[in-house]
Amino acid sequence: MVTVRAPATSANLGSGFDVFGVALGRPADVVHVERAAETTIEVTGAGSKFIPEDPEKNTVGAVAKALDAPAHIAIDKGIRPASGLGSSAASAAAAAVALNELYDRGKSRAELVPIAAKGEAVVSGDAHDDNVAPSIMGGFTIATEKGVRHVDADVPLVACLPDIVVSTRDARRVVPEHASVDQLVETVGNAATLTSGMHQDDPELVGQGMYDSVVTPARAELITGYEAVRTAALDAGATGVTISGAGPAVLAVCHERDQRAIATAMLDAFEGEGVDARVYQTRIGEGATVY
């Protein structure tokens, strides 16, 4: 048996739509795999009753097929589905790393990213690397068609998850099909600023670079209280705020000294909008870990 812990992630980071991602220190999924004649899946934990155990409909089933590695796979969910925190990606990432180890397939972490992305496609309809890459490799990742670039960044974060659901498919449906030249130039500049900040572990630069005027405003309409929460976090000291992945989680970048105040402000703002929420005071963390 092999056991792997794979972290929650936050993709896009505002200016890096479908490209940027970070691993979070918490929460995480834990996946246990054991050799078997055919793949079977058992799911427990957060939101498990909503997750299919049919290998054809579960992210890890697609990963097992891609690796030709049938197994009994037990998933302990620490990350709620439809959270914007890479729930399906974490399960797929953990399964890819665990099955690679169990069957001694010899693939590198980078080689496992597109395999785990096949599992993501079961949920989102498309194979995207922006969530699975940081869950496997850790840190800050830049995923493009030419591969994944990785930086061991260390920046404090606050992730606030409201008790509402935004499906990945709905979040993709509202993405604008066109952007102006001015918006394109602004986004490229912000993405470059964010990347520089990650290399320097600088929350100020990372926060400045998270601003996005194209995708984020469209997705914000799906999240009750987003603008109030964003304003509250910035007023409490956040250097930048955006939607985590497809949402509804909201991600704030900050200095460590301000984490608690920002977490409280975000919770209070959601409560003021009549929405229950939970918060994670965390930071950019490591990737999937084999136990």
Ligand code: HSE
Contents of the next structure:
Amino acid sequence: MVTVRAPATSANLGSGFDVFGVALGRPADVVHVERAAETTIEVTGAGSKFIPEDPEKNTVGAVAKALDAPAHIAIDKGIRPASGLGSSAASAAAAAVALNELYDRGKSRAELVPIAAKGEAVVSGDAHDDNVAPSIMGGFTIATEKGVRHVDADVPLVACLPDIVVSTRDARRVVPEHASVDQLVETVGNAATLTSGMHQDDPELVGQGMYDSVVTPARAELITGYEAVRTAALDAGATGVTISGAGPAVLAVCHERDQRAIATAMLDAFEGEGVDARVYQTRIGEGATVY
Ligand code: HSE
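Could I have the structure of this protein in the form predicted together with this ligand, to go alongside the form predicted on its own above?
Time for the whole complex; same chain goes first.
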């Protein structure tokens, strides 16, 4: 048997829609795999009752097929589905790393990214590498059609997850079809600032570069209390705040000294809007770990 822990992730980071992602120190999914004649799946943990165990419909079924690695796959969900924290990507990433090990397929971490993305496509409709890449490789990742670039960054984060559900499909439906040249110029500037900040572990630059005026405002409409939570986090010292992935989780970047105050402020702001939430005080973390 092989056991792998794969972390939650936060994709987009505002200016890097469908490209940027970071691994979070926590929460995480844990996947156990054992050789079998055909693939069977068992899911326990956070939100497991909403996750199909049919290999044709579960994200890890597609991964097992792509690696030609039939197995009994037990998924212990630490990451709630439809959270914006890369829940399905973490299961796919963990399964890809675990099955590669179990069957000695010899694939590199970079080679496993598109394989895990096939699994993600089963639930989100599209194959995006921006969650599976950091879940497999850790750190900050830049996923483009030309491959994945990886930066071993370390920045404190607060991820606040409200008790509401936003499906990735719905969140993609509201993405504007067009952006102006001014918005393009602004986005390039912000993405470059953020990337530079990641190379320097600088929360000020990362936070500044997370701003986005194209996708985030459209998606904010789907998250009750988003503006109040964003303002509360900034007032408490966050250097940048944005929607985590497709939402509804909200991600704040900060200095370590402000982390606790920001976490409390975000929870209070959601509560003020009548929304229960939970919060993770974390940092950019490691990729999938084999036990
Ligand atoms: N980049 C994707 C999105 C992440 O924001 O829709 C979720 O798959």
